[in-house]
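Single chain ahead, written as structure tokens, the form predicted alone.
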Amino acid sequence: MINVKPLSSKRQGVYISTYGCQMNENDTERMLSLLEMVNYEPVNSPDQASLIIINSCSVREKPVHKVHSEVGRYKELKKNNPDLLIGVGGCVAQQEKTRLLTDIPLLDFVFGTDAIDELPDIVEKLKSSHQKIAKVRFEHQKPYQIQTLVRNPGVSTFVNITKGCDNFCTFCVVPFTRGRERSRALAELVKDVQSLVQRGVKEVTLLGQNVNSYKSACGANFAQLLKTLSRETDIQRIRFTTSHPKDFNEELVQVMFEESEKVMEYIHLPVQSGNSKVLERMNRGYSREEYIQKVKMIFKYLPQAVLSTDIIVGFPGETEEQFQETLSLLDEVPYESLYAFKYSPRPFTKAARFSDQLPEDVKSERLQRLFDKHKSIAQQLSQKYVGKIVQVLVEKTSEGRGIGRSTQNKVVHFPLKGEQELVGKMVDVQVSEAFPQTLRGHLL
């Protein structure tokens, strides 16, 4: 349990700018439960805030200048209220720690991924010290024991199951910003999920940077975790991401298949790349052929099921006949939606050092041929959705509209009758139209 003392009764204004992936999504909503508890409210625009936070990413493309140029653009603010205070966390504060204050005189305060729970007794040190701060450790030796903390779950929220990645894949920086693996205890998700269910949530998405090699203390692994939230929980809905596909095995296809009611047959399973020399040297621990089996496991038991991915291109010595394998995996596996970037070295990884590294618009011109490719790809398999009936759990509605996601994880928009309230229920929706990533159709 996290206890917080106020640090006063007047409320005050943080700001949080969000850049990356849904852990950083999450720990974002969860910097401004902990706030919310020492009176702060969030605030729409920097220019209302009494404390600005840059929740930050390694992964793309010049992090750091990112961080750089957003600090620079709160310089006035900071000018004409001496009292504002600027930090930085997420992924680029564990990278950078201390290096951080040194360059950029207008931060108060660094604190990296371990730190988020410190954040409101940062704050109050800042406050009466006036001292810069950078809390930048790691916790290794402790378990990994947090509630989910989200001010306003409404009907689907994340919930983390594990942090941190020991796979060190030569072009991730994940390992040195999110530290070693670390799994939260079976019961504990339990009474989370269960606790979310009594709040009104009717679909968690189970976070980790590799979440199918979670693995408790008490030893269940993350088959086990799904069989357990689907029979001891009255959540509705289960999905998860990341998977790896080297832990995507064939029990927890099984489990998928017999809990299916509540377990979603969307799978996000990353390959990187097409080509077995390139994925050697990628570190990912399998083989395309190995993992073209994968696939064809899960569509054996799980036929309904709907595929993602993400993809590298310009990987330091990837061959044009090597990309060509990439597109080729493409007419293998029926990938619904692609997430594809240009290879960018990242610190402290191997594949920074590699002398073979591509040129830009080389890389460019790959992704480019990639996304043109799958382009046409998905669009022809998003037409299997139309007259198709999909239940669609309805997150809000808007201007007469319904807006939810199917099992599917597609966006379904349908026009509402009259004044039904429909969010938090499951509906039957009749698709009309169907692309790539949304669905439109009509209510049974």
The other form holds:
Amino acid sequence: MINVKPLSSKRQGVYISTYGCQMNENDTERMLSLLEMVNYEPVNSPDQASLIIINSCSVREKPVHKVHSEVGRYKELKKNNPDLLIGVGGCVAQQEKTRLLTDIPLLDFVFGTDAIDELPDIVEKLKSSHQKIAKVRFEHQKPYQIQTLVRNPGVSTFVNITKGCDNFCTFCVVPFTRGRERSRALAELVKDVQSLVQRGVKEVTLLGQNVNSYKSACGANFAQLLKTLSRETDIQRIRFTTSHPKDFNEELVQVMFEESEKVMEYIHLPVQSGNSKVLERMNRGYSREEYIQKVKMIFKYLPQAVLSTDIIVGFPGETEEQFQETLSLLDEVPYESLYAFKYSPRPFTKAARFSDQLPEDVKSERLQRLFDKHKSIAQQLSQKYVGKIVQVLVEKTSEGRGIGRSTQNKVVHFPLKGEQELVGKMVDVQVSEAFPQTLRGHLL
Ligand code: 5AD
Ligand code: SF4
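Based on the form predicted alone presented above, generate the structure block for the form predicted together with ligand 5AD.
Full assembly next; the chain just shown is listed first.
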């Protein structure tokens, strides 16, 4: 969560607009922490800033266009203040590299996904030399050694455990924008989490493009990492995202079961398609049947597990019958949340070169049918919470209400009783009303 303070007179303002996933949100927090060390403070609007950064995402739909149009909106600001610095970071910067500087003359700098820690240096150089800067090299050779940087960590925070991805799903640009997969050292993660605990953090979400392929230099895998963090730190709750079905193995589910006091029972397990032929063309490394087997294994150990997924509709060559199999998967796997997208061709990827691309109207219509089907399923699934007691970690209180998340990752609202300070505490809430993402109830 980004915390914005009023700008004090000596400091300069930085405005960052963030697109995309939690990884990008976490990168933005890292940028703000680094820039704070060189006297920048976040501001609420671009016109208060002397530094504007677009932290871009290129996973889906018109990313370059979005960067062009956002920078275009800053034209007047730059005209009135020639010292205003404007830069682009994140996946579009990594993908387009120096081309962005040529195509968008208002830009002063681009920096790739491996250059975030160089940001203070880049900004200092820009101020002294007034020369445009591009830092877009991958640092494949260096070990992934960082420390979580977060200014006001609050109750719950993100911790990167891996960067990059080696899976090369044929639709996905990430291996090209985030580079080869690298894992942080186990001992450093233990230290990192423990120092967050000392700053008051109660819950961490371990982040990576594919967390379950975590492999530390000492040979520990993701299951061992979870176990170690659970046993050797005082963190109260551990979440993780995103899991790849092909790497979700029995050892991991066993550890989730053994450590279920701390490791939350919510699993985001992107399936992408319910048809094995499409999955093969996507290079996902599992079939529909193997995916369903993994889900059964999860429920065998963790009957209370809550699942969510990502689905792409209209992948090249997807037939109506194949799409029907994606629809029917929803009857077999009880997804409480669904993130679904129309396939969009991405640069460098194999699927962008497949000759059987589908028309936009077919993709839109399938997406709608998928959402319609899931909506009623999610509503039905949510009703199981009514009357139940959920354990909530309170993240904030506002206007007489407490707000936090349950072990199942549902946002829970409840009226406060009295003056007791509840932020950071674990409370029991009895649910009176349930919606797919949110539960309402009262404190016990
Ligand atoms: N088109 C549509 N959706 C995509 N995703 C990734 N690449 C594409 C693409 N080219 C979706 C996948 C992934 C999520 C983060 O974004 O479902 O899991
Ligand atoms: Fe992209 Fe596949 Fe890697 Fe996920 S696992 S980031 S979808 S290539």
